[in-house]
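One chain follows as structure tokens, the form predicted alone.
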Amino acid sequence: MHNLGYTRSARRSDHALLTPDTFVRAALPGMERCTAVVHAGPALGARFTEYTAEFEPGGVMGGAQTQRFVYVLSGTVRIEGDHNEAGMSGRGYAYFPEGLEHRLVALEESKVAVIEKPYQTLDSAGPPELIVSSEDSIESRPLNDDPGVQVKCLLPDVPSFDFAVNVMTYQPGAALSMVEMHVMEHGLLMLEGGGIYRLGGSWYPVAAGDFIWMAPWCPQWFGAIGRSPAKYLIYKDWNRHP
């Protein structure tokens, strides 16, 4: 049934929501098989991009200019290029730093959950190198000493890493401590469950499946509603000077 031009999704100067509803689907450069759906980029004003690889069987999706990280949300994705293959399955990621030589296929019917940034490099570090782990063997902690709230920090918090994505689960009633505005900016993929989010001055119900862009000094919180955990898979840049 047509929906008569309702959506959830909304876009304002320092942030945007965006709803499967409205999700629009596109093959990039060196995909083969597979399409993206594009929810960050420079268009948006963000200094990264995120989007969601969607693969056939078989599906390919090429290298990237800059480092790239991957997070598989379904499916089963090999790693090829200059190194071990790998294999990785829902909940598996990887890291590859800028200038890796590699590309993705899809051993079945598989989603994946990119983001790519250009990398800033720090003099007195040297730079990252490639991770291929599961969000399985990464141990939780809670945040400000709340055990409702889970933090999972996917990446070493080092200074070779200009960028930090970290998995977040909420128990059903759970919340942020306190609204955050941050020299951060965000790109979060709500993986589970669901609640509200203030963004700015306006307040959103989400959902498993949205994508939320959050520009720098946006003012954020977020409220898990339900039954079930709420959980999302959220990008920050990290260990820079602004």
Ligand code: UGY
Contents of the next structure:
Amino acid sequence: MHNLGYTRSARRSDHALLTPDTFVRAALPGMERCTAVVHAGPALGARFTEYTAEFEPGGVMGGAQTQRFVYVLSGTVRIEGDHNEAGMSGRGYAYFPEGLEHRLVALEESKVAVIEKPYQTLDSAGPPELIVSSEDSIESRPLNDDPGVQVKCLLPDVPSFDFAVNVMTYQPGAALSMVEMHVMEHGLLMLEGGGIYRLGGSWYPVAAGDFIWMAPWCPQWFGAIGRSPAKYLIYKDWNRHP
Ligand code: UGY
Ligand code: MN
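Can you switch from the form predicted alone and show the form predicted together with this ligand instead?
What follows is the whole complex; the chain from before opens it.
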């Protein structure tokens, strides 16, 4: 149903809010019975690419030209490659270093968040290795001593990784303690709950399913509203000289 041209989606020079009513699906090369909703990429001004891959049962997503991070939103997928095969279901995730041959096969209808970025080498540390894990096995810690805002770092905080992917969970009423402005850019997928996101000079209501891109130094703040926690998956570039 159309909504008389109304949407919460917005695109500005330093941020974008993309809500599910505006998602457009198209297959990417290497996909079979699978389509992508591309949320962010170089055409938007981002230095990474993020999309949601939506698989039919038996659907396939081929390998990547860059390093790749995947997080299972729903369903079950099998990782296939030269390395050992592994299955992943909701909250499972994997990191594939650049050049590691692999593909994902859906064992049922599945949705997977995908982040890709050309790897920035570092003289003092070799490239990272394959990781297959689950959010459930990662310990969370409070942000700035506020127990109402919990952070799980899905990738090890070591110099070989040039990006971080974290899960942040806010109890209802909890908020970032400051308006952040930083050199890192963000790709953010709302997983549960909702609240108010300040982006640049605007305040937006946001809910599970929304995607947000924040450019470097985009003023940002979030407060959780509702009767259940708000949770998001957030990417940032990390560990490299600007
Ligand atoms: O890691 C971060 O910069 C995070 N605190 N930003 C955010 O949640 N918008
Ligand atoms: Mn931030």
